[in-house]
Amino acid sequence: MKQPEQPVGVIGYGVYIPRYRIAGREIARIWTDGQNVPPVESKSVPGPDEDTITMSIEASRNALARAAVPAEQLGAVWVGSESHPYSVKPSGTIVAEALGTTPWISAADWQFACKAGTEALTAGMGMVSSGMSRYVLAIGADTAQARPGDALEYTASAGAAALVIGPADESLAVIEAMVSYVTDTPDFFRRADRPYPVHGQRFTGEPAYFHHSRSAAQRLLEDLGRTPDDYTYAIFHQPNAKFPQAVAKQLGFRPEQIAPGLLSPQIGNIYSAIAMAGLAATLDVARPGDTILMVSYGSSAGSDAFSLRVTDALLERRPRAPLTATYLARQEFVDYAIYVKWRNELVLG
């Protein structure tokens, strides 16, 4: 367990989902006529002119508004995602000029599959937690990619969530401590160059999904020498809807605890901002002295987990910005063809 030597916590929040779905249905239409029946129902779908930069701009405005933190304050802006639009240039650079942070500022990109978020809200605990910078801002981003009618095709969908790091005495939620837990499980990846990923079939849930989540959320447990009832609420990473509902369950958690952060079956899956745009709707809903596990998965493979305890600040910041819901109830269809014009996706190699 890593407890940060001066405490830390979140000091805003933002999300950030395209207007744009495509149904599950309508993807089945194309490649089994219909004849399966879609892990979730849509999923959300960059615009022509979006990409993993410009969300990660959206999403980081909401969370400075809910922070009133100025831009110039931030000492880090670090974005997290395996969907970069370049591959020799980094997002960080762009999302901090179009914020108003640079020149005097740190700006990287982090990879780590869907967890890669998470792993820039860790380093920036350590950054805050050392002095070395006040506030930091953590991104995670996707316009996840997937092989033409490949089964990662219904869920790989597109958002952001943002997270300003700061001292723990502004914080709205005070990160507690936290845990990483990582082994070699190749069960997903994508080789250089190629557009598409690979994944591991049966590795996908054991043992990699359900064996990292399992074991940072129980190590986690039992180093703050706590249960699944001492939490209000429980975030897992969710490539579907049922995952998360699996790992909760084997680990002691109740239904009721994780609904807050359950966003597959209406946006898919955000890939490196799943689990901390489930952070972000369980805050619209969260009240002060509530606790929150948040626990993210990464690819080949690891997982991080996260305790909480939200503040009375949230109460006052979490009107500074659109909630979740908001991008949740916009909703503008299009089907497969412009789905594939949009995105590129006939690419078969």
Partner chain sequence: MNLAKHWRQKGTYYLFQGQRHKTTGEIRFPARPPMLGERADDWLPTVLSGKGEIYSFTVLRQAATEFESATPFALALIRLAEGPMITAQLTDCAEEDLFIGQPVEMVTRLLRRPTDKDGVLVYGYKFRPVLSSPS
Given for the second form:
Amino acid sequence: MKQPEQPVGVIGYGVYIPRYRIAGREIARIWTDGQNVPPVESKSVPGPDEDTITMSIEASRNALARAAVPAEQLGAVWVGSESHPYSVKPSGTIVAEALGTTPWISAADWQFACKAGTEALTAGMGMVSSGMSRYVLAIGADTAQARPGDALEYTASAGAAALVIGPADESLAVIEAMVSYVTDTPDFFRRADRPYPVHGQRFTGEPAYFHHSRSAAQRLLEDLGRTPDDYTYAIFHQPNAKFPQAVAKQLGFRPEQIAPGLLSPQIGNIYSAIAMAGLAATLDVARPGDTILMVSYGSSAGSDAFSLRVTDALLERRPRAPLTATYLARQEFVDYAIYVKWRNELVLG
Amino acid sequence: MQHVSIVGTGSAPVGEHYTRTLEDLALEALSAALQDIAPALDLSHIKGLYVANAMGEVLAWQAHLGAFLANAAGLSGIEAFRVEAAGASGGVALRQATLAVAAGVADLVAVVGIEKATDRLQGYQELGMALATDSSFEAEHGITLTAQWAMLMRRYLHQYGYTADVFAPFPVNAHANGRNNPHALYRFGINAEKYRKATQVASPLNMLDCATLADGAAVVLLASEGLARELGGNYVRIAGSGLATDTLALHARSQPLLLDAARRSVDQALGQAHLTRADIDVLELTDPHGIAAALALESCGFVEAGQAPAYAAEGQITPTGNTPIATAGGYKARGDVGGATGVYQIVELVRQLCGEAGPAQVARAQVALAQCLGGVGSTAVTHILVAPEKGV
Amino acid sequence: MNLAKHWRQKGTYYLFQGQRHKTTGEIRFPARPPMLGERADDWLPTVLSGKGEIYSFTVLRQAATEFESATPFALALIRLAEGPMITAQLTDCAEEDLFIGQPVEMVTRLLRRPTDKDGVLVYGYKFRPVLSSPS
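The structure above corresponds to the form predicted alone; please give the structure of the form predicted together with the partner chain next.
To see the whole picture, the full complex is given below, headed by that same chain.
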């Protein structure tokens, strides 16, 4: 268990989910003649003018609006993603510029499959706790890629979540402790010059997702001397609808504990953003004193587990930016043809 | 201003001249204009070449068109330069040439309007025209000139409570007149029913309310009063010229539906000619869309604001109406020839004032007004032409 | 490829920064250098609210190169809450949902889809119908 020397917490949070959706059954219509059960009902689809950077900007603006911290007081803007628009050139500088935080900040991009966002969060906790910066902005954002026809295509989706980390006494939720558990387990990866990732099918399950999520969560509970019943809510990484519900059950969490943060059935897996967006959706309904366990998972492979306690400040700050439900409600379904057109799968020259 | 006479005119057919070059088209128009002054004068008497061109760099991959065309015409050595003011280039070049003759600098000059558009595909044609906007805050955001007129049209419909089909009389008139112009791009008629069914290009503007950019070249030869007298002919004269500018960005205007530069250029030109709006018998306007013609007629004081569609529906813009426009097809049927437009307009109006306009002839046409706009009226040039027999 | 051209507009394109007159309080957008007769400090940078309403709009189906693969897309003249009018693309909307007078808000998006695989990505302001909370 890692605990910050000076207590830290979430000062502001923000989420962004694109307006567009594609139904799982629409993808199934193309690839299996409808003869399979999609792993999620629908997934979010980025509009043709959206990418990790634009989604990071909107989620961050929402987080800063809740935090009511002037942008120039941020010490770092860190963007975790596996779909940075540039291979070389940070997303972080563009996001920072759009927020008005430049130039006296740290800015960099993080990559760890689906847990790049919580890696940025972990680093931000350290930066704030050490006193090097008062506030750090940690972002998870993705427009995830999937080979057309692959099982991943049903779930690989788009969204962003941003957290402003700062001193615990200013926070809307104190981050009590965290655990990171990492091994070399090649369940899912994408080589540097390839457009689509490959995955190990059932190998992504028990040895990868479940083992790492459970290990991180159990260790954190043990070190804090708690049980699942000590938590009001829990959020797990959501590669599909089934895995987070299964791991919650294995650990002894009840369905109602994970319900507010379970987004994948509606929007699919927004990768680096999904655990933090689940936290945002949970904070949208939480009350002061509530406790929250958040467990991310990133392929190839690791899990970060965080324990949070909600403060009184949440109630005042929550209405300052759109709720996750606002973004979920504006869904506009597109068919596979429009989806392909927007995802640049067509060769347009 | 001293009187300046138009002693020769010529034009090439507007079209998709894939086999022909820029200089080839320009020389055809120049040769045709020279016929009008032969045998008394020839090419060697031309003392200046004023080349009007809007998009040579983007569309024709050729800049420096003054020396280029002087050389192509065998006129190397004379004063020659290119005038660029987007769609108003032709009118601005005509004004520069007129001022040179009126000032006594030269007694015979040629204005060459040339646009070679079809070497590039549509995306670049749209780009070429869009660069006439305030590019960082308009073109960079995807705006095109057509999109700007479309937004003005929607606002107009909203403000005055019309539906889009009220603009049908404008392209219907243009196409009816273009049928009789052998140099027009489109020589077929359309009707209101076809207009209603046309597909959208930039809503609410549809395909039949949008001009097509094409290749064209036109020439007018201007002579001093003295030289015109020596030539012994009675010529159409340029009695007034006005040029005004407005904001490049459409959004920067306090009243976007008022083409302020258009209005001011008309006031200047009429003042110089000592004429009034009531004296105008026939007009050429920048009319790539019905809304453009409507706003020009209203802004310039020929029609009350909000009344142009009703006015057009009464037939007042046809050759037998009060303010005939597009008698050679306008932008819509003749074709949009970019920087050459202002020169084509003069070629047509000279035909009108000489009674040679065929079925589209306006009866007893004595005074004509030519106006061309760069962008959505960011530059406006107006010229007043008078018939040989009219003593002004 | 334009590099410096977009770079020097980043305050305008990314932050939606205009200028406020230090005595009259008048807002102008985009920011521009002092006009003749103005002093360098007459106008101070100010970030605008990004709120406005549609003055007029169009959906374009025949676009300039670099925008051709994005058609159809919506463009609007937008009257900003602070007074100035601007031209911008509309996003996250269907043509049938749009109307004159509609409240819109600024978002930062890719201004166009890159056609040059080696080109720099251009981000800037667009507007969308104001997000409405679920009732």
